[in-house]
Amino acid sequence: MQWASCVFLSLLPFCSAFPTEADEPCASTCGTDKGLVLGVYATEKEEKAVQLTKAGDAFDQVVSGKLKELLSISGPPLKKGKTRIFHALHQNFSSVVIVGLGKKGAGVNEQENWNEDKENIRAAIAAGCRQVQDLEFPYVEVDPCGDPQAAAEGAILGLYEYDEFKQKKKPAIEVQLHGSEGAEAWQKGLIYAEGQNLARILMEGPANHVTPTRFAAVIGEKLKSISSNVTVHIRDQAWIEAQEMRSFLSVAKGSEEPPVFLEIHYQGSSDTKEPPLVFVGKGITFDSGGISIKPSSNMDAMRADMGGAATISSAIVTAARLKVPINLIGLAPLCENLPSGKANKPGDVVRAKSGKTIQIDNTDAEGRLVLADALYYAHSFNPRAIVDAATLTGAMDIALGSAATGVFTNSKQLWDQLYEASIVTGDRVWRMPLYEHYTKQVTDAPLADLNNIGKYRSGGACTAAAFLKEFVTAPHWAHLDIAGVMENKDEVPYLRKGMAGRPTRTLVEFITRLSQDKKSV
């Protein structure tokens, strides 16, 4: 797979962003092929002056004031997240767009359970570079907005979009800050944005191109590219069977791809000798839900059934990008879920790594079956704790929707470090019940230890977690399932329709808080 994108991501030297009239001519970055995206605040309604950032302010001086002019009468004050545009107003930019980033300083929203002034700036920003974009210019500088890590993510976020395929390609962009203040928190948003882009570029990809194997392969190549303090195995077919991963191998067995476990080591504590955080990622890349197939209406989303292992393998390049001192491990059993005379049939058996045995009468319920093993197996690694990722129930996106992450933990002090660090990203996670009332629907099963599906239909993410349970003694453990969060449609505004990466920046911010927290887990 190639890995081009719509946007080039960097932190290039640029001109003065404003010279005076002695200054030389600006450089081919400069000019007429520029844009500029700068933020102006709701005010109210008895308020009649233009506030704008700081650095709208300082091109409003340089332009004489003219900004807040035009502003003032060419329409009603800008609404959160709507864009206007000016044309010719300095030499170096053919265009500005002003975005609204809503009321200033509104901080965390306790209802919403985010930083809401950290997602007005995405929102806004994330607006702006599109218009730019629209406009065909290829270069665009961004006012920071007081957090240049979130302009960053704004932006990166929203200018990607997977046309890897596609003959007519949206026009590349070079997105860069505006002015010198914050340039190390900028680099901080891109860098967490990218982490996030590769998790949906894999997520996007056909089934035919990310296949078991070269998910592993783009992987692989990616972290030994930005970093020697990693080591990844690539284990075939053969290690998992000589691990007696029979839960996993079942569900590969239906497909001639062969299954491929992936396993990523990555050292950035001075101490070799702390105990790793562990990350175990449903790796299914494609899912027809086997014998008991799924209906062929939106089947086509399941080549992004491996959303799990991308947002932890993701998660873990970017801490990797950021030297972020701490140990990882992560694992993703990798593999096809499909029909064939040698796939699972609803009524077998199959006994796990752990040796309990489990009677699976229902196929399409596979990735409780890979992540047995899987989990069972990341006990050997004495980890600080267990953290799974998995597009695991439709019942997920049922109870939540879009709006967040579901999290089952037998750890608070796992689940308060989540949600303060999806507070900050924005991508919200919430805690969901991992009741002993939900274990007995899926232990009182009539040919083995366990049932791959609960008694009932309902509460089908709560008795999945339960399976999962089943399989992990680690005092913290926490399992995300991110079945809800697979898509955008038009949900989060900085982010395009297709698959959209979730929650890889809230693991990244995750991982970043437990590094410098060694006490709470």
Ligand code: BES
Second form
Amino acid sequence: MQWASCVFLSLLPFCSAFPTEADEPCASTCGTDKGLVLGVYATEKEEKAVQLTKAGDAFDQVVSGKLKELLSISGPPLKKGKTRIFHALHQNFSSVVIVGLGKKGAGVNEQENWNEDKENIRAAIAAGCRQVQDLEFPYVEVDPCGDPQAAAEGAILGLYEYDEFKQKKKPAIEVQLHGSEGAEAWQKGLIYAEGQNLARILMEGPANHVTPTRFAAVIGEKLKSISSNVTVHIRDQAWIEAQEMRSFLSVAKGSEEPPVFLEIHYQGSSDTKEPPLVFVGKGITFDSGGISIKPSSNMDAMRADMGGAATISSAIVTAARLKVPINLIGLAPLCENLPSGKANKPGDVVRAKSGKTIQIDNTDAEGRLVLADALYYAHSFNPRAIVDAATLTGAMDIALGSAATGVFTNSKQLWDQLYEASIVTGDRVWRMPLYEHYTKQVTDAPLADLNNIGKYRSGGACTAAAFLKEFVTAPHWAHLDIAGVMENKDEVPYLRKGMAGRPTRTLVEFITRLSQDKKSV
Ligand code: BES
Ligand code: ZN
Ligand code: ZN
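Could I see the form predicted in complex with this ligand next, after the form predicted alone?
Full complex below, order starting with the chain above.
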């Protein structure tokens, strides 16, 4: 049995993974239009022998040792992430791409806080699959490299490219597991990566297409097509008003586009009464800054200011596909932040749903205004824990860049789970402080209980988190500032340039871990 998945690049329903029989010769998937990606490990300088993976060795035997021979005479040993291509080695594959996996058994790197084997596999397989994609083959078979999940993630994440609005599209390529071992883990990897790609599609999408209404419809349709254990509420402006979410509404009123409060429920636990894990995601489908308008250069990137909503929703979609036994709720306040005659003005004061008043000294600090009401509302579900994700501050990008998501949390248990999850996924987190020091800088406001900007410029990500904390009473809460990881330039080798959909896989891994740990949180 082989597991296959084609790379889907649209907002259409998932191109689902499906099995094909390996031993039956199949006219459509065998032969000259197929590529094979195989891994090779790095060897010590003095070692001359080529060290292939298990699948590589098996293939080498089939071609009577030709692969190892070619590899050793065609140049120096392959470096990590580099590729070498051979043609006409075997009748079933027109091209075989060999990829460098680095040192075998590197394990967890304590400095880097990630599993190096997994990261190496993701990067190498992504590079190999792209080579096959460039040859415009419709099929590629992938070496599981001893970790089928990481290999599948590398393939699906590496092949993704957004061309929704281009007339000339990249030809579709179907990814298949080479061999019959590890089908289950391979399948899990496909689903994890497709989850991240869903977040990438939503984030990359232009703001005139991915409006609050469209965002909610896409997630609603996806969820309903996956599981019957879901409820989707697309709350309209009247509902938001009835909820007295005035802080959220104050941001939304500057735009002609109606706001939406998306509320999704997934009942994965057999105990329907089990307290849910509640996710909250910032859903600003375009952030111009409002009256405190942003500079025009690179303002287009602010179409991804709904990255929090995209990643938490995609993580819930993925958890539902994986049938994770846990109860989840996702909340996303969705709207635009634009300047207009109706928009917030610096110095305006609003009363949030919690009753606290907020002085809006900077209309560009709108994320915390929409989250204040959503976080307060999250408490009404008797949550086991609350986790929010938001492209909240430019200061977060200044602090950590794209290396890791900043996590502000009042719970050591939540931190441990997020951190452990991120070592496995390679989409890292780093703990940030929630000191009273920062709280003092947002509670000292001339006109209201809170100011939406800190008294000083320094520590902007920390003052933003301290502001959110004013709307949280739950003992297990984590705020993820994902502004720094929103976009990939060239830092993560298995993601092409563009909106990154991070940290969707870490959230999925975190959900899975929490579903197995009913004690600590
Ligand atoms: N959406 C931005 C933060 C952002 C910046 C995300 C860059 C991704 C990349 C947020 O709404 C914002 O503008 N924050 C302000 C806060 C400031 C006015 C206190 C910022 O970071 O400059
Ligand atoms: Zn802003
Ligand atoms: Zn914003």
